[in-house]
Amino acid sequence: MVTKTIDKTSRMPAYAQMADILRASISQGQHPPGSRLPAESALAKAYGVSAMTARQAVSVLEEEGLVRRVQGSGTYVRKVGVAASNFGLESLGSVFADQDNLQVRIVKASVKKTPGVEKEVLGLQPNQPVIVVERIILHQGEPFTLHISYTNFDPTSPTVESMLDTVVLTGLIFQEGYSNFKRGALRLMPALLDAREAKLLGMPEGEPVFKLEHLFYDFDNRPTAFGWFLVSHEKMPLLSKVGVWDE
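Hey, can I get that sequence as one chain, in the form predicted together with the DNA?
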């Protein structure tokens, strides 16, 4: 039954070794998709660890999406399918983290007083002014993304300058700086570049790109920063893996 054992003198934690063993056994077909894994208590006994340690090992596989726990019933090997996938924005984060190679070019900065959907989203009256800022963010000298943002023009909050440079840029984009947001909602969509956007990004007009819309709320629960990023899928690849990849 037990093909490999756990080396307790190793620097690798017992639960991690055990997770590796279980993952490999799933990968080799000992536990086909849909089948039930041995009970945690049985695993603990088989590998000579405590129940909590065996449980932790199974938790690793659960977090990887490889198994599903059902209380009172057992732990089952998940089937691999498209719906199990999950897309993170690490590629965006890694670009924003590389601050030495980033430049920001303000394309447009103005105060808009006419009505628009952005005022609805920000919970403002149609006549209340908002600050509109459009930026090109360049990475290693190349245009990376076009960012349009709408912010409430509020004389009681920090100055316009700091709104532009500190809150929106440092807080919203770069996670390392000062942040004033309690929460945010994001939506990812496909979009087309119009002539102006294409020129700014140095891409062909009509090119399909990602549009990443955001709405951030401050600690008073007021919607504060609405806007979106336009970015090529080549510069922000969205990849996901499901099933067993390491053995």
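Numbering follows the first chain given and starts at 1. Given the structure is predicted, the values throughout are model-derived calculations rather than measurements. Heads up, when I say rigid core I mean the largest set of C-alphas that superpose within 1.5 Å between the two forms. What changes on going to the form predicted alone:
- Here F210 does not count as shifted, since its C-alpha moves by less than 2 Å between these two forms after the core is aligned.
- Superposed on the core, the two forms barely differ at L193: its CA moves less than 2 Å between these two forms.
- The rigid-core alignment places the CA of S73 2 Å or more apart between these two forms.
Could you drop in the structure for the form predicted alone? We only have the form predicted together with the DNA so far.
The text that comes after this line covers the one chain and nothing more.
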């Protein structure tokens, strides 16, 4: 057990000091994952604190997800749950939230009548037209992402307006409360830039990038908006933190 003692003259509560000591002992391998911590009564005696203080300290570690209590058995050090980690899109969302430094250039806005994979995704007939919008989104004056979207051609639908409005479009992905769609799905895949995409983004042809597909459904559960963002992996790093971070 760590020999560090509780400083009873410190302004830091004794339970917080004890939690720090136990956390350090776990990180140093003195209590490896899967091992059982000493009973709270033993911890209280070892550190010269009350049983209540020891219980508070262990509760802090439990709230952090570092240990788990098992009724009638004891308190065990958790294993780091790498398999259950999630990779967020915070880096992409933070750029879209920086409206003062965003610029949008519409590259193409047209109606497509020929068949394409987007019509299959949207559940349309080959002869049904779709609205195609391509735009470059710049951040701080440099191309950040190329966005391509397909929407069923219906001028009365609010979906069309949302696909033409970049602020609304990015808001429906990275914010809550958008009302024109019932649900949506995102899919992240690797892709290689073709010659045209590379030129628009100012990157080499064949450069690997992330392709973030989006598909949104209306309140009749019909797929209504399909498209994707192409973003450099350097501009959209994926990070997932596991374990306990003192932040």
